[in-house]
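One chain follows as structure tokens, the form predicted alone.
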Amino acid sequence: MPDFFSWQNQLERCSESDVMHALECAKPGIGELSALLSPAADRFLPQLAARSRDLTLQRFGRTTQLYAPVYLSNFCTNRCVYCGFSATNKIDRKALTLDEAEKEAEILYRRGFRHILLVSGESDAIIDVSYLENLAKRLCSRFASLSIEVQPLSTEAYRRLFAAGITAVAVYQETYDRELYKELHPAGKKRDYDFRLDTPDRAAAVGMREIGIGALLGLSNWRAEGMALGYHLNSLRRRFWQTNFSVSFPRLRPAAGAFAPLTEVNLKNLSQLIFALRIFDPDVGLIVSTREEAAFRDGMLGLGPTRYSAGSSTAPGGYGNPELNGEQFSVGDHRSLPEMAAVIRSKGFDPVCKDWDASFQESTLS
């Protein structure tokens, strides 16, 4: 991973006509998206806007993914000063059994989701592997798709997963800027950059399906993010041809704490970051969280995202019972599915709640 603020340097040196042969370009390379993503280009963006959904439209049609997160655990032993579960915050502490863990996911299954997203604060020993597998055992033969975001694990633990169910992991680097990682995460096994950078290397290797990366936006230069962000996917790419990526852009809420985010990032520039992404990378699966109202994700709706999540809950059992504190960020669009699957539909684009068999997997395994 080149350093951080070369990116800096390398966005500030771009002019229009560095945008504009982005813009026509087949196949947009490193330097195309730092053209993408400069300050040259924010006059581009309703450009950007076109161009990112033909090539959505192109490769993905008029679908749109629908999936929610079931929230595992709030016990973390990290201390990353902008997190909800940092251990240092006073919150409601929830770690579910696997009874409770299943009855949240069955209340999802009855809702109409069949791709769930497994979720917990990171601490081995509240949430370890055998849980996970045992978990994704549970579920698997209801669930079309299992993905997890919990902390990075080995290759064995991942390649346990994998036979178990497990279809997907997703990590987020947090911020690429290497430099102030270490001021966000002053202890726990968060600190070690290297470790969480190599995760989906060690996911990848053992043949899951899709591997979602992402930085949590608030924290530094938005635009050097996005460099590093394709940087990361590119190499991936290059060595896991036969793995499917994905994209997150989690910007920074209101969570215990009360972190304030470090540098703005507006809808403007969220809106250019997943642009860039997608012109940069037909391919890959966008994703734009509740953590975003309701106007964004309904505008964004066939200009670039490819995945949302609807009626989320980001506290452990959650769903079960609405009035549990200890969430990991406060929502921002709270529609259910079928509120948000009729938004899809009045758009002319069509909600998908499954696009994937388990017997993929058995095949796969066999």
Contents of the next structure:
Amino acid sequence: MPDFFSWQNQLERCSESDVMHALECAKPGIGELSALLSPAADRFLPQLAARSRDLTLQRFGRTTQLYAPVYLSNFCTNRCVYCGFSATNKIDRKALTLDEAEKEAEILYRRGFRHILLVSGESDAIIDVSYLENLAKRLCSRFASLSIEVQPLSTEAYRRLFAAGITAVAVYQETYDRELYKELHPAGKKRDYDFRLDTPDRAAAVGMREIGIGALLGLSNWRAEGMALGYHLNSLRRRFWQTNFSVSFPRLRPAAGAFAPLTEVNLKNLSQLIFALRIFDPDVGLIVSTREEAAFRDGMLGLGPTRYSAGSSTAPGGYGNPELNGEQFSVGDHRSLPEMAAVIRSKGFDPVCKDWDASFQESTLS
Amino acid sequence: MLTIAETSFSSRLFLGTGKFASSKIMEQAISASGTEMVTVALRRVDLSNPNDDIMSVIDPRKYTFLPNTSGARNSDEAIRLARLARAASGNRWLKLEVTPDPRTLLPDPVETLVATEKLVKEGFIVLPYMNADPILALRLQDAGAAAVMPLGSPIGTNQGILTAFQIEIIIEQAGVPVVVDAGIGAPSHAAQAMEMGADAVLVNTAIAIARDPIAMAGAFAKAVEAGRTAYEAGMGAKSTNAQASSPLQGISEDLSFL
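And the form predicted in complex with its partner chain, for comparison with the form predicted alone?
First the chain shown before, then all remaining chains and molecules of the complex.
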């Protein structure tokens, strides 16, 4: 991974003619991505949107996938200064038992979800590989796909989880800015930047069908984070050509600890980042979660993103008991799956709740 | 600068050594081309004889010697040839060719993959000649090939890059250098391959059978350089229709939420 500040320098050097070239380029590379993310591209946002819209339509058609997270635990050994789950924050801590987790998933199943993302704070003592393995075995016959967003694990752990029915792993670098990363992660296993950066490799190496990466927006320069994301994605694609990749764009939300974003990332910036990554990689899944508010999510339908979460609770047990505290962040879009599906249909798109089948992994499971 | 298996090349033109009228003309053509990588059919040379017509003109200090297994019909034959070559010369480089059909000389994908897997494990630096199949290219890369060498069109046909569409995919996906091999019949074909983003081209027949092979070798050198420069300069996408410079139909209204 090149030095974060070299990206910033590259971005500053881009001209408007570089942007125009990148918009016309048949196969944009990292050089073109820098032009699309550069300050020079700001005034080309409509052109970026048009190209992103056309590519998204060409590669994904008129569909938008839907999923929901299941928060398993908000215990965390890390002290990430921006996160509501940080060990230093005084919030109601809860970890679901396997039965409780299954019940939460069951609620989502009844609501129509077939893709779920199992999320937890990073605490090996609370949510370990055996827990995830057992939960996956309980759920895999009902759900089309089970993804996890938990602490980075070893290759062997991912191998066990893949065999148990986990199909996808999401792990966000938070920031690719190595110096800032050190400051923001003062304690806990998460301090190890390189171990986290290599997590997608370990998961892809065991055959996981999809790997999700992302940067938490609001920590460092969003344009340079976009460059790093593109570079990371590209290098993963080169090595794991049988793997699907997705990118999320979480912006910092109000959370316990009241951390104020270090940099502003407004909706235009966020849109530019999404459009640029779509143009850079027409086949990557782009995810916009319920962190964002309804007006933005509705507006972005068809322009680049391919997957939305819906009806989300970010507190462990929050679906069975909506009054629970202990959420990771406050949600920006509270609409249910049917409400979200109706909006998607009204825009001429198909809300897709199932786009995978566990039988693909049967040979592994048997 | 092109790097294959930690060896750097400033020329992106590789030369084959078959079909020349004499070793002397071959030597002059090699020199005029500026190449640093020369491939030789193992069945054509006596590796243990320093006075061999072909080997005597390939100075190992100037050129990377890339023996090839042309004539092998299956992986066993190719592997046997490769081992013999290494035993005689100590050279680990190998252009793997497995061509069971003597009429078309098209490469056998299954046997090529099998041989690549085995030879890489034995420590060879394997550059497999292959059909322009993007998935096969990835499989060969996974097997440890140091580069892949998809054909532009069948060997010796001079038909150019008939497989352009698939070579473009191979180039886009590849994690190892892509050397377009076979069928390149004119400098413009070589330039096209380089404009597409190929890392190098391998040329033999077009130079060897030209009326003036030495002049043709020079022409190819220029074409490869021009094609590479154009690629690095960044060319615009092709379109069948006239395109407005701002294709924004309806998009401004779509962005009103921002």
